[in-house]
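We begin with a single chain expressed as structure tokens, specifically the form predicted alone.
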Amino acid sequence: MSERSETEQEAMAATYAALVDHGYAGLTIQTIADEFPKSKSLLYYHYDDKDAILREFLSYLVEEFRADFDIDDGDDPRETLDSLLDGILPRDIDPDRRAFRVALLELLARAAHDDSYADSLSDLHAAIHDRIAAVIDAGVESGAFHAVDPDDTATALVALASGGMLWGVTTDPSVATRTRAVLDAYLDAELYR
């Protein structure tokens, strides 16, 4: 993982806050600067425009995800998997997390027309999938999980969790809660020993 300066970390935090407050459609350099503890000109020093900040922000999310969910040999596979899935499809979602997911959905729509966004979001998806597959593999190896194909199971879990969150964010929030209950029941019946 690359080391980011304090200014770059503050720019990423400001981007997150601006996305939560304004969504992708309302995001501008000014809305980011309003959340940034330093000058707007400093943002322009580091980033050419809003798209450059957003591409860097997506890269930052991947780095943070990999750092936050680094897997250690002593970790409980079930707790780790639950934590990973909770990051995608929480049992309860607060308004800020929901607002951020709406902004990510807007970025997904942008990715359909912009390869740089598509590449960054693909990196995030791959990081999530790979971490879940690694946890499943560790759980199978330790005997905590039934013998399953880690890659196929991770694909199914990510698809279900992502779909539940997408549906819950775009239509009825209770769908996300119900989908998480279905996901938990699946894990209890098919994966956990």
Contents of the next structure:
Number of protein chains: 2
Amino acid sequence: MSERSETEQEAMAATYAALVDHGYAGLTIQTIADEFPKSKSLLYYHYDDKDAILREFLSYLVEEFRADFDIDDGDDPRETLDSLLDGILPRDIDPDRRAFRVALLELLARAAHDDSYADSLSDLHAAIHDRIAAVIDAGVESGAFHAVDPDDTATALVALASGGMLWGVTTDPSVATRTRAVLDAYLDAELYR
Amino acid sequence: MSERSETEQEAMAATYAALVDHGYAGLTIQTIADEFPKSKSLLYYHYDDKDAILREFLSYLVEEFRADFDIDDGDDPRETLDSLLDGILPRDIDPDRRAFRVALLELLARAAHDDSYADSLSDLHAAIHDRIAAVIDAGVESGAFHAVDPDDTATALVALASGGMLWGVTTDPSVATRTRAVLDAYLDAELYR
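Show the other one: the form predicted in complex with a further copy of the same chain, since we just had the form predicted alone.
What follows is the entire complex, opening with the chain shown before.
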């Protein structure tokens, strides 16, 4: 799906690992290099600074969500929707998942003051929303889902999952668990046939 | 409702104004003092440092939500619920409202690394959730609302509103508008009789 070189893909994996280990505040080219299997000079060759890597990382996340959804290829709308929602609000938020989500919140807070991040994160939101809407649309077409409005339902699901994540990873973890349970009950009642 | 002295209440108003003007990162005793109508020494007399004021400010917000809800006193559950949801995700997010919500997100991100903030913000989440659940409960009792589970419905509403706020104030404002419209449609369909 991605046309990135092996080096670029390794840089993205290293950025993810550095965000998990150090958060946004502790992210430097050095902490990314520590997770990078090749030489640090290669990182500098590809990226001007940590902000350049981070913006590239956000584009990489966007691409992950821009994958095609195709029922004829055996994609199941219910399973795919479940795994997309897991991407925002997993049922089990282990320490790494929590750390990555906290780093994303820090990036979102930064985006409020920095347009270059706001654009990247707007793209990320749109990619998540559009992919969830596409999966819902496919599920409605195939008869697996009730005939809901895909766009409105995607708006509701992204907000529900994001809100549970916001409070759950920063304050009380049980907020995340309870929100995911309410979200699952909503899907059972309103979406799944 | 509050038993705070006039000076304490003025300190809370000054903290709100300083958060709106400078965000969490720019908050100092000096920026709070600039918004405070009395002498700066009074601020130091009441609070050890900026973190002490901020924690007090969060307690103040919690108290605001801990107000009693009483239909016999003329409180209307539908109007009250609407204004509580406005407190998280207003239909019109003007610059001051946006700035305050961004500061809250910065505090939430900080809470992920600082237990003293995590406790205060857990209390704030619980206060918002409990008040919304109490209003829903009263609306169900009075017959204004359908017989939903107040706790689950409050979990869903807080998460929905918070998630729309999270993306709306940091990236694309239309996410906030669309999420609020979906939330209002949900209330019309599922809650309001």
